[in-house]
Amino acid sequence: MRIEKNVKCEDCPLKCDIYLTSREMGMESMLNPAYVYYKKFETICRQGGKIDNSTVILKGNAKMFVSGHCSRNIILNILIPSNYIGLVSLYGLPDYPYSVAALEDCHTCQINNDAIEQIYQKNEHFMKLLNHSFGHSVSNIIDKLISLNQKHIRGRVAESLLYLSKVYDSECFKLTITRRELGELSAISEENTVRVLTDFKNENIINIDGREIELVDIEALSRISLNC
């Protein structure tokens, strides 16, 4: 991890919303970012861990996760530029209720969450995004528990890449991430992710060579990962 302070907002090519905002109210000052840069496998912020600022990934892809009995870890999203880490605190959780790790070498922003909250007390408008965004990650946690709970094993793997297809907008590309993470995606061992790709290669819905992917019938993907 390496820290870089005393930067600029002006300067980020992203102009979050924060940022955005807090120019608008004049309170730009305020915010004091500092740029954190992480190696591929670094953790961004364990679970448990205290909330003291939020982060916004500037570069890279990282994977938000829990973990439970046995060293177990289920992967609940990837996180790619422009998405926030932390912003949890502002409806009362002091803690993370999650793990981030970079799956390549990421550059963050990270703002106290201090100065972040005054924005969102004072501004109706940017209050109303940090909502929408919010409860939009709760409805798309809900719906990942009801598939790890209702979905069978080739369901859940086909919901996951075409998830994927989503994340990285496109549909043939390079995994971030590993099998085992496939499978901690889908709730799944390494093992039986290994013989689902294989069974889906093996029935021309999807190529694989190597960490590249190609979904070569999204519907029959589609197909399976709704059929419970």
Given for the second form:
There are 2 protein chains.
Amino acid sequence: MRIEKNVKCEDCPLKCDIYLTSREMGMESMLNPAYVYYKKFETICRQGGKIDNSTVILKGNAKMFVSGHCSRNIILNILIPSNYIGLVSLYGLPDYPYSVAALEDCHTCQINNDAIEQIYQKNEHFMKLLNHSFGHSVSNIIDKLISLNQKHIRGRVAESLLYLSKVYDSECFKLTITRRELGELSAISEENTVRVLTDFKNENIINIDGREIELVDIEALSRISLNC
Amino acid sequence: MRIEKNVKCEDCPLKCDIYLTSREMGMESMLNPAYVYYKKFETICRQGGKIDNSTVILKGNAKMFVSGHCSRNIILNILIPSNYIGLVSLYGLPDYPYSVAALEDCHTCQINNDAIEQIYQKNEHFMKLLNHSFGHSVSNIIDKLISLNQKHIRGRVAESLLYLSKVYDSECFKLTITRRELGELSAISEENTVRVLTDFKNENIINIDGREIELVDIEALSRISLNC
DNA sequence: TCTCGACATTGATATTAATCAACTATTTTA
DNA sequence: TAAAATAGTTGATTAATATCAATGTCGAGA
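With the form predicted on its own done, generate the form predicted in complex with the DNA in the same format.
So here's everything in the complex, that chain up top.
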């Protein structure tokens, strides 16, 4: 982790959103964003830690995960540039309910929650957006709950692959996560993750070359993902 | 389901909260709460259905659950008088992410969301509360996610019993749910639910007499619940 | 009171997925 | 570059839980 000086961040969504409103309200000078750089594997925020800022990923991938019992992790999301951390908890929780760790070197932009809170205290539109995002969080986690509990490993891996395809916005992508982490995304063991991937390959549903994955038969993946 | 006329609801928390603010803002007359009665087993709201009101349980128990694949259910919460339905989704989601069904005959108070929204549009305090409640929802479901995925059935049943003890606010309570539903609360089969209950009884951790359950050794239950 | 149906219980079996063990391939680092 | 660490793979075994089958119990209603 390193604070970066003299960063010019043209396309920082957090700054844009907040910057515009703060200027509108003449509170522009309060923002003082910090640009923070994390090396691969570094922790960006830790489950149980105090939330005191809103962070947006500018560059690099990160994983949002929860540490369960026996230090077994479940990955909730893969974060890509423009994704927020912490904002979902503004006014909500004092502590992070999850951890975030860098999968690659990550550049972030962080703004203190006090500043955001003061600016948005009377901004109904922003609060609505925040609530909306909360609602979707609840909905996503409920979906995950059902998947993990009721789908078999083939369905869970298929779902994860389809999810990653959406995240990377292509049917052909290079994984930023290990097989173990792909397992944690589906909440199954590393070994079974590999086995299912191999099966899918042999069934000509996907192509694998190391971390390069190509979804060949999306139709089949969707069908497998929906079966329980 | 039956709309009840001429109900006097002295201790309706929804009405109180909203009533006070609406009076403050001179919008009292917009509320028009409906008092609705549901017979045991009736659906109070259905997963995927449009959310157009906020409902508070005045009397009776209900279950909040999600229907997964193969119409297998997972119960998220048991609702008791004073618990809200739908409010958590105000501004958030257009559709219910869960269903609620009456476990007993239930009396409810329902207020149209449009009315609440207009009253609270500029009420920062209420929005904060709403966000706070959202944060806790996320947090609770994440906990459930970890439990279901990483705890064994003994731990999950122990956790459910401790949860029910909190809901019913006593170490000795009469279940409002069947064994099957107790299983759905722990996301395990009915048969294994019975087996674990019987084991707990033989280990003198609980006493069972039909639907009457007494938690004898809470210490042990907590320990079992925390083991993975 | 009898019967039906929902609920509860128990044992046997099958299935699923985790774990263990061994090994190969690929990166990192000294 | 060699050695060590990390990542990926495969097979065998074990453990956990679901499912199936049978039976018991209780209350509501004819």
